[in-house]
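In structure tokens, the next block holds one chain alone, the form predicted alone.
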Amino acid sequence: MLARSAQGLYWMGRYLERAQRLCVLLGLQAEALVDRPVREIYFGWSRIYDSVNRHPPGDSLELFDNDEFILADSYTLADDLTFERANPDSVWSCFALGRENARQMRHCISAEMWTRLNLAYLRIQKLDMETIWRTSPESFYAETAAEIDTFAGVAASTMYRDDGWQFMQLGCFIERAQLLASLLLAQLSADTPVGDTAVQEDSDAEWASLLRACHAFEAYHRRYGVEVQPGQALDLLVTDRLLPNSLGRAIDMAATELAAIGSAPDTRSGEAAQRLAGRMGDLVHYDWPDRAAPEDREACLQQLSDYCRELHNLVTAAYFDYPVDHLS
């Protein structure tokens, strides 16, 4: 394949599965402001803006315990990361990218992916935040998702199995596995620790609407019982191979990914990728400190966020920019 197409559908499969999390995250901020805490709800804006790297409107999420503020800034923040054209993590400009990759490589997917893609952006395009906020906002962002649910569908249904799909796949669960390691790193940093009872509370709050987030709320129950335990949680989301949207299983499904894609025009860097995406499942897997203290816990899932960044940078080197000399 080459290494163009490869790399506009491995950035397809990244683009689409972010604004698909941010999709997610946003429906559940939305249905928190209805009920929940004030600092629960401060506290899912900061999470939200800590797993994309970005700093909110104003540099700053200021806490006030006011009904008309957590409106208003609440709008502001579900706009910047919904519609604002010049965020490049924003749903509207990760569905853009995404289509725009998607345009590109037409000769690469389905006719049936295009149209269900092309579909969702026309939506998207003709909505802003004042229109979906006077209504239901979690309306929109659980519509948006389920599209693009519909579209790894259709995907997974009419795709030939050839290299195309294995980088868009590849692309997904990089995204989905350096996501995922960012949103547990922003909850532990504001964990709070055993004292008082009604903040504890809270954060017991904010751990089961991660699981929500990661569709991982009934098996958490399945394997624990009811009451949501931080410990347990971080086990289940890190772990788990069985559950689609933990750590550890994105991790593995990259691994595999790699390895059917096969060698790679930059041999050492090809090579270099697959051992770090095996190193990332030992570490996931065998040496996670799940009896350690949260600060060793903490320091593990910032080396797999380090490592999920630099197995971006060697499929990129490997793949897609690799030197001319390595095809004589």
Given for the second form:
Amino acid sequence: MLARSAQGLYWMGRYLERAQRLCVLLGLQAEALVDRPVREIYFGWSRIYDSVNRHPPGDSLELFDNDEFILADSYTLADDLTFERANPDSVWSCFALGRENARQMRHCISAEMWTRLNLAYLRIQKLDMETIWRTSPESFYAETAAEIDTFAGVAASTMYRDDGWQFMQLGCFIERAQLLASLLLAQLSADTPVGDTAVQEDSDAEWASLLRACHAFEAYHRRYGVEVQPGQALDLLVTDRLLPNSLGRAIDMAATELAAIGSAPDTRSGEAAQRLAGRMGDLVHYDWPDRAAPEDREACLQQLSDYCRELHNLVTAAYFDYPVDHLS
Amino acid sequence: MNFDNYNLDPAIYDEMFLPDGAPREYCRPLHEELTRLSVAELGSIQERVTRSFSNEGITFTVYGDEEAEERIIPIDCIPRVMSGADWRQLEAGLAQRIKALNLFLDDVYGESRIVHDGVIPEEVVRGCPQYRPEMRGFAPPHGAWVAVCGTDLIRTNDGFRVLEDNLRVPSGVSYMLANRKAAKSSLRRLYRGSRVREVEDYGRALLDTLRELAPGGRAEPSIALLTPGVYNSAFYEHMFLAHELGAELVEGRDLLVSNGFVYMRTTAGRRRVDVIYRRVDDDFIDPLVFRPDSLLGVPGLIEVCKRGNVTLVNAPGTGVADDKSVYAYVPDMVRYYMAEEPLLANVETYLCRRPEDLEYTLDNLPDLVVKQVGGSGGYGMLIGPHATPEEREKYAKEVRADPSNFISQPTLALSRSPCLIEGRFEPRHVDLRPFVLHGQETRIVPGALCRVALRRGSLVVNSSQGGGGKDFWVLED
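With the form predicted alone in hand, show me what the form predicted in complex with its partner chain looks like.
First the chain shown before, then all remaining chains and molecules of the complex.
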């Protein structure tokens, strides 16, 4: 297919995945505002910003143990992450960019996919933070996440499985892997101080909320029981092949799509991308450090996060922006 | 809902009513249906039609001060109906006209017999900014310089007239199809009982035409649609047509010229392109030949086209035939090349380059429409009867300063068609743009874009200036 069309679908996949993940995280954060301790709320905000590699407005979060401050701050942060047009990582920006890519590539996707996305866009376009804050921010995030899920379902049942589909899926899985790696790294860095019981309890609650953010809470219960232990939660979120949102599964799926797309005009980059995807899979499934070595785990996650970026660059070079002299 | 307060004016042709107020024979079923429906029902039909455009994102782009904005074209839910007999008359005239225009283009870029024989003054052709000397000697497949044409027609009490031939990159066909889809779903019972001729084959007809024009008759040619990009006002249409054709939607940056052929960049390397349905103007299509600052085009494209290794549809240089000065000579072209009388009349046109026409124009400004020869989209024109004396005086100065840049025409009473305006039936002026395809054979889908001047009293139907659209039904006999 046309390289620019493939790139548009790849980015559509990435942006919608990012919007979806943000909605889930923000929905949990909106719930936390009702009854969670201040530290957890502040950590929740910084975890979301870290996951998209971004600083909050004013560059850092200041911790005030005061309900009024928490609510005022949270409103500003939620607005920045939800409707702020100038923030390229807000829900609005990600959704609008995903929809814009779809608009430009409408001829490559099914009519049902476009209509679904456009209807959601028209709905969100009419809303603002004040409106959703007054009623139920959780509902807004849940509805928007559900709309993106519905879009994915409509895509799965209507889109022709050509390379357009594969590039869209590849974008979605690379984004998922990258976001999850960043999210886990943010959580691990917050876990560092040990020995403080209160902090430990907060940390367990944060891991529980992280499991929920990844739709992994029920899976965790079935595999490890009701008590959330950070080490086990991390294992599940990184290595589980059956969990739709695990890092390992996202990497496996990205590798599968890459293999299905096949050889690239820039052969070297194309082969390097395939090898890297294989290496990432090995890291997760065979070389993942055990619980006794938390620092190695963090280093491994950092490595995976870097690899995600590298994989994106290789895919771009191999299939989209290859130099003309690679044309054969 | 009734037509009791419908402002019927016998001096203006009404698409639904005879001058005595009775509905035209073929409009009766529509008239009955409209009178049967309540205000609320019609309002809900109108609302549904508008919403379907918005939901499906059938938009055009408006260039504002800040960023480009997506807007929907207002659509009126009441279709305009034409009898089968009237359509056949139009169809024959359109087929005759496109043939004559293609013969003219072949001639002016070839031997220029029509100029040597004194039918059209040389300066009218050569002085036209759309005349492309670079295309001299070029011979497109099947002589099809213009393969896609959108002819603007109006109807008056004296019959049909051609307002202009759009021979470069005519747009609007996607709206014809979208209007039909909306009308079908909102007036289901009426549609089923009305024996309306289908327009849905347009994509297929366009594809057949483009295939016929493949270089060297190449079977299964690779076809691409070249768009200026997402910020172009007609981007929705480009995307829609690419989908209908099963063609790639390319921008200039996706194409490259190598070893005398055109290729597009795909995820599997480069792939040869045989036919390009281009929706980029001549000026921007090849920076090596036309505007060197263009970023929308493909360097070297014209050379490949001239070598016959890629077909550009429409061919570069067709603009000379839809220039507003050259337009005045189209009936003469029909007589000259085909030895036939034109089946479709022109609007009487005064060329201000002629001293006597200039004098007439300036003396009669309050009754005339004056246009710039290269203008389009309803911009830069003066509608004499609607202009203030100051506006006319200002315009007259511009005309005197550069007469050959202007033409004038009598202000015609474009026909009117009933529209649903604020819960009432009101007549509004309409025009008609049928689309003519010309490859090895001529194909005309029985339908058209019907544009409506939605502002009361307005004669301007362009979407950029408050115009809208409505579905247009050609009935079977």
